[in-house]
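Here we start with a single chain on its own, the form predicted on its own, put down as structure tokens.
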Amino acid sequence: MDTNNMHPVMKWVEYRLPVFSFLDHSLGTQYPTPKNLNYWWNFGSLAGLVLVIMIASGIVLAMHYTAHVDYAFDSVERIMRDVNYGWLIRYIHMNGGSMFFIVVYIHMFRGLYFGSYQAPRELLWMIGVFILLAMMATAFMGYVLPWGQMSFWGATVITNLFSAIPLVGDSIVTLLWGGFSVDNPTLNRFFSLHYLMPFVIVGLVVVHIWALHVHGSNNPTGIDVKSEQDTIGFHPYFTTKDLFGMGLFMMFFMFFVFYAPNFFGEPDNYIPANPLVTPAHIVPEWYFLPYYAILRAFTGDFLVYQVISLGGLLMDAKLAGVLAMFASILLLLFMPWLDGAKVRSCSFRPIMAMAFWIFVLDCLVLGYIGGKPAEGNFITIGQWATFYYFAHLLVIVPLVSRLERPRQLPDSINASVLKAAE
């Protein structure tokens, strides 16, 4: 970076604190970047701006919140009627939590088609799927908050879960609960997480892009860097493009926050909790509900459940159903070793591509099936897209990344570029 022809004062905090050409470096002309990148590699830096959104809305409604079972509900009214903009704030914040899980899920699976997880991303695919689990964490608990019917309800079922852990199950449930049911020391602790959390998903995300700039972006066509003209600077080209994916993203936001504002929320939930009254049907978010159909699925007479607990004696279906609930998670942290391709990209893979678009199918259909009630067909249903996807992630992916035949790789990024430019 040239020093020569910076303003004086920069020159000056640059001499004692080289914070430009540190951001020159990481995010500049000095930061090379495979010039092949497409607008799928949009949604990381997406994500990171919903998440400084997330927080800056956050910090203002905690200021007017009131964590106590009395007055939560009447406070969030009053941050809607009352508080200057508070409808906005409030607006923004509860889609806002929506939009961070679509631009993380899209940049998921992206990771998944382009294998941005195999080597030597390894550790940066890994921090990935621990900072969605903090997400997760995050929601479910900001959820509780508004002490609605169903963030009381919610609240209820999904700690119950952890009862079903043998020996401890039940310990853990009173820790969260911070007594006997869901009451005033749990909505304290959860707020209190809920602010803390945010934080721990900037440290997590901070070490992510750390690991980015180890061994730099990968890109569509898979292939490593061989030379200077396989990359360019990150700026102005990407930040261009970056900043052109923000505009038409937040058209997309603010159209839910100003024209369907509670398009993502459910009914129930503008009803004060009660513990007397339960609602006819309780449902988590939408973001949740792949993994609350994978719950369900788990019943006396689901065959998969026969077998893994050899007929029930290892463990009842609750037990099963959280266990795998949680694996449907944890299990992509395994995706560098499960997938044995030589070739990352599905671009290459004809036959994996084809099944990765299955899989997104099969994680569409236990998200319809996670917000139906657990009756008729919509169980059978749910069985086998559950099984199917452990399937696709235990057998399919092995199989197939070790067997297939890709097609032959361009030379090299910059001749793929030119290629696609002819």
Given for the second form:
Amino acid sequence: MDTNNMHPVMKWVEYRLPVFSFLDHSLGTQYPTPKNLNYWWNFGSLAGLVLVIMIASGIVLAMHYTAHVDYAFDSVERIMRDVNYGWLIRYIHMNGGSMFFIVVYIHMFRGLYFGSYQAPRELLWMIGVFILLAMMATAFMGYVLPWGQMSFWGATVITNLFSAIPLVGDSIVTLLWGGFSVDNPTLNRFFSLHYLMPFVIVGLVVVHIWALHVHGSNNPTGIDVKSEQDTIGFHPYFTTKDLFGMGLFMMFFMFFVFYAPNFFGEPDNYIPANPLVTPAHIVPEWYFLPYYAILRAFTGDFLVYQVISLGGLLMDAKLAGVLAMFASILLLLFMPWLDGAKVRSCSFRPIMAMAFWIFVLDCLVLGYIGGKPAEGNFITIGQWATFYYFAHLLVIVPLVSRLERPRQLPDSINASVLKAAE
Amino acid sequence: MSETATPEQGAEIDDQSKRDFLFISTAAVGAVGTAIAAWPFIDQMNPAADTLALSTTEVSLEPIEEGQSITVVWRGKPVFIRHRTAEEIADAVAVQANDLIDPQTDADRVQKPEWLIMVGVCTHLGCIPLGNKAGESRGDFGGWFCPCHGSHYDTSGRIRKGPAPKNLPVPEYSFLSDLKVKIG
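Next block, the form predicted together with its partner chain, ref. the form predicted on its own:
What follows is the entire complex, opening with the chain shown before.
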């Protein structure tokens, strides 16, 4: 960075703490970025934007919220009715949770399609999976705080998952609860951890971006940057494009905040928690539905269960469901090795591209089934969709990636851009 | 400082095993110390003394007529108390325990056959089964039915059908008199 043209104050700071050249190398003219990035590459910065919005709105909400079973529900209603702009801030925070998952899921599917997890970006991808896990824990605990019926029963069902662990399961559940059921100690610790976790996510994001900046962004062709002709500076080109994307995204986000604030929510959560009455139909928030469908797919007669438990000898169906649910996410950590292709982008791997879109569809089917009662055909469809989910990751990806012959790659990013312009 | 631990480049180290021992034992003591220091931070999450102090509940059985059930709260959880009819007792006793998902005889589950006392929390994922109030579904076996994922319990609270792995648990309880019971 040329320091001669700097304002004297900036120069003074730069000499003592080189923050301006740091920014210039991270997000500025000195950060070379593949010039062919398409709009799917906007979702990383969008996720960062939502994280900032969630922390800002959350800190404000915490100024008015009371983490006690007798006051929590009422304090949230007070935020909605009496606190100045409380309704707006709470609706931003509530819908922001859904927005965060929409943006991150698109970001992850982008990575899956264009092979962004492949060498040398394996750690970058794995840190991303950990960010997803941290987000899920944060969202789950946040949903408990309003202490409505779904808060309470969601917390009960999810914490009970740990009781499936052999021998120590019940002790772990008691430890999580701080009592003999979900109660005031549980609410208190969830509030504490819900406040902590976003900052853990910030830490993970810093590491994620650090890893990103070592080898730079992947790109739609999936081929490496070979010369300066392949790149342009991040600023002003991608700062502008990211800002434009943020504008569009904020319109989408604010549509829900102002016109359909409870679209993603469950009406039952506006009933105060009652430990003696279970709602007829417990459903988690939409972003957990695919995992919930996988959890419930494991019944005693599910073929996959019979196979992995050696006919029921190894574990009961409940434990198998819990393990499968965690495995469905943890398996993503191994994507860089499950995929053995030499070519990253599915644009040059037509069979893999097709498998990718079927996998997307399968995830949507799982999400749909997760929101339906566990009865009749829904069970069967959920079991097949669960089977396919694991078949995709454990069989289709390893085989297709190693057997498929990719199309001819362009000579360089620059060549592909010029060809597209013709 | 030439006498201290770091030898000259290329110099022979004649006390390597002593150095290894010191290194490993120092690390081990540090690790154990850290683990011990971590325990209070984990154990604070377990039930506190005042939570444990609320762990018994006394219930008078006098107002419960035959065939009726009541729900009382014990440790924040519902406890079902059913005053069973002779027919319900006969049904529960007649079942062959070995055929059950979680084999238990009716006698294992009650102190006095007419009083069935158990924690009303489904052993699948913790919902409250229906069947304690008049008019609620009692499932296929005349006991309780969990609406969340469809588990059926019989008149002894044993799991008969559905995803739950265990019978409804029987809490520790004792009869203080004929019609007064202490749970916990």
